[in-house]
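Encoded as structure tokens, the following chain is the form predicted on its own, with no partner shown.
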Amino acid sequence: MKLTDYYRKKIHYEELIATFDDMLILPGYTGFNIDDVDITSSLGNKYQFNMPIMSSAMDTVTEEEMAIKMALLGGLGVLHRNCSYEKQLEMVRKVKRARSFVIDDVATIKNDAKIAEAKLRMESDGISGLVVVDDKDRVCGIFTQRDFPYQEELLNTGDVKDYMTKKVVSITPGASRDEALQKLFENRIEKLPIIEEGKLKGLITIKDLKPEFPLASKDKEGRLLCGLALSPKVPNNMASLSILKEIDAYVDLFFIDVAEFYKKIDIDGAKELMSILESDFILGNIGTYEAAEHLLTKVDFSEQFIALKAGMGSGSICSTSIQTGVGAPTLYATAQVADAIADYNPKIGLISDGGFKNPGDLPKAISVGADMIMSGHFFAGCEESPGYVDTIQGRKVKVYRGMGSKEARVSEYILDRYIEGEGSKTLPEGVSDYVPFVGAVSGVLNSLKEGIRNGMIYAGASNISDMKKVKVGIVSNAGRIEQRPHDLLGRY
């Protein structure tokens, strides 16, 4: 066989690698009311989400502020790993402390401490009060922002014990939410320590009991769900491993975070991490049926493995496919992995990751098998994302960079997300640029939510499960042009 004939045959028989712009969902019969549309989804039959949307584990997208807000609004923010374990521990602590019926990791201060120390602790931890304990760790007071003296000089010289609220209204362990609310209301206080035999066992705050965010993603103890990106490498020193185990106590979901997970070294590393840590794991990214089949049938993962993440090279700031010639666009990857999950283990969840440009791309991902979608592009310009708002030519913007960009890979923490080895750091697989500032993430999520809901209504699907059964089709190039605004005198 001639070499040219071989290439023609190989290309002829390869599958069509479709992207979001190549596909449309066909309209279906809608026999339900608009209010009946249910967009709740789950991962591993264990984690429920009222908003099937995640913000990416990127250092210009998700740190604690974004993670907290995403969880409060019903989704999940996955904290990035381009930082030390110490920094990650700080972030996960803040997420778990943000909205909790009972705070276990209570901030305390000694009664002989200076007011200046208390002020610094409150500011650095982002809290409004501290429980005061004596030298035997027995509760003796509460010190809040209301207890600061008016005299400026006393902020530096005064002692906490002289200004704290000494009458401590408390509750015993095991009290119900209603009992806690009643005691807070009766005493017109905002913080309620849980005390047993004089020792502090926890803290309840009024803000955590208010039904301000009824759709919030919470664990069984009422705390916000917390996701964290993780290297597939086990820490090579005891100090780092100790911190990682401490992180494990706060995290619900670890996301193995590499560009392409279908590698023996990453698979073996993930298995070892599961043997060390107790939280659940989501593995990724992968892009083919074969990769999913291998992970589902040939690797003996523990029950901690609950979901896969699909997509490679589709993000707006990702250049892996251009730099290496290898990739799996998110729509194609999602459909491939969904087929393997259906064939081998339907209990495994599926996250469609990257490449989303419009709200209409989300229902497309769900229609081919995704349980949830993950995006960085939609959220990088939000006020909750890391970084500051800049102004360029009169327009407000924020920095957005790929984790494979040379700017992100200056740090040593993210190098194993891509191919490691001599010289590999010099080949960037992402770019850094600006995106428009879009304001609060709540507004972005509302738009994406409506894109999903309206897509489901037009398709005739009242829930996520039904949405995976709708009919889809490939669009011609002429069809892609026609489905967008066209033949107008304006900017289109």
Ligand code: XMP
Contents of the next structure:
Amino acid sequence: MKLTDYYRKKIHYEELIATFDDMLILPGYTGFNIDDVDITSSLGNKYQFNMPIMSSAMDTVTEEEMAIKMALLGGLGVLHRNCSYEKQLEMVRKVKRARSFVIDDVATIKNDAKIAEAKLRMESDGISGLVVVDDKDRVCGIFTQRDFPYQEELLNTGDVKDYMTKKVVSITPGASRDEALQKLFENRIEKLPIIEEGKLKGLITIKDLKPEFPLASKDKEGRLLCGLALSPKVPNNMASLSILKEIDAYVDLFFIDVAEFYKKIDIDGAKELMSILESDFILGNIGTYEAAEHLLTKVDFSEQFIALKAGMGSGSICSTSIQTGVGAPTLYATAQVADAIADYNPKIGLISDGGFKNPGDLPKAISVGADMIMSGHFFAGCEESPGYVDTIQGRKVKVYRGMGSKEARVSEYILDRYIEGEGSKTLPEGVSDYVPFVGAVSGVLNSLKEGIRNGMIYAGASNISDMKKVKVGIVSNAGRIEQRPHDLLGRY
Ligand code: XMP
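Return the form predicted together with this ligand of this protein as a structure block, the form predicted on its own having already been given.
Whole complex next, starting from this chain.
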């Protein structure tokens, strides 16, 4: 038996429950040009990402601002579920409207509306302009940030029709990107309504046409990809069900989001949700070969099931393993689930979730089979995460809390992420703490991408699929100490 096989077996099967700090990727022959390294990855042969990184579905990590930025930069931000379906609908609409060549679902306002109403709509929808329509729904103007009167009192009493721009430059349906760009440029405008026989058919905005974010993760219509965490419970009333169906029309990927998915009740719930909804599903989290084998062979999921998410109790804010004695560290869980996917259905994608502390942990997850990685820890301290920047002893910080923490579980929405019932009220499975404020997510992502890219170059893999075949091994305690800064005067 080759030494590598021995080590692989050790990680996978001998119940040596190892994780990132226990293993290393061995250097490999690099026979390609380093500029040719390709870190694009895909999920379920269906979704392509220019960067194999996702932000966690947590209420201190991903709301619309983070989701938009993650998708613009080539990854995915998964919107959390610690809120009502109404709020989830609001968030997914904002993500889907953020960047697209043509906005179908254009925000309009009647010409007899007050300016105060326009202001409220623009603020709540996070947009900079509204198309004004008359009582026959014919376009009669456009009202943008620039049209607000400067006199404070008019903000409440003024009418939209007196301040809107009446001369509307428009384009007809089917116009090309170049025609639209030319018209926007010639008229020095930023918004171009698409009008046919006086009726509004869509809107093109300059920010959607300029390739400002060439790596963005987009759907077929050019809108940003949107992922949303979901309870495995099917709503028990018509009102919630109807909002969920509305959400379904916007979302690309539903993430069934529970601490441990290998449970009959959650599997049945996910199956039923798939029969009601049309978007694709990612199921998780799981931590073992057997769980993946069960989901891949014993449950008859529809084609909407495209990926699994692995890791249990490994998050930096998790206390599940301490509280319950059960867990599956992320590297172990990823390797186990990857083996089952290879054995039973290689079309299914794999996301490695939680426990990442250093950029070098990302290539390690990919080397044992992950298509993408998910982290909350790296992103909770970013400008784009929800919450305020605080200062503690002169350091800028933000709150980062586990979805199983007491603080997060005061809301009813997240209870079924864990074991429900009386126990869940008294036994928190997560903690709440501060993390350093780290500025824009783009900076954090650059370091993470560099960690993956450079790891691939040292390992001799020019793409993600080759990276899954590189040699890995368990590192001894002495080896681990040697592989970090050591024998210095104290900073480390
Ligand atoms: P990191 O290491 O990035 O992990 O902080 C984020 C992942 O942890 C999961 N998560 C939790 N797990 N208790 C848990 O056991 C919790 O309170 C909790 N909150 C989040 C989740 O999978 C996330 O992506």
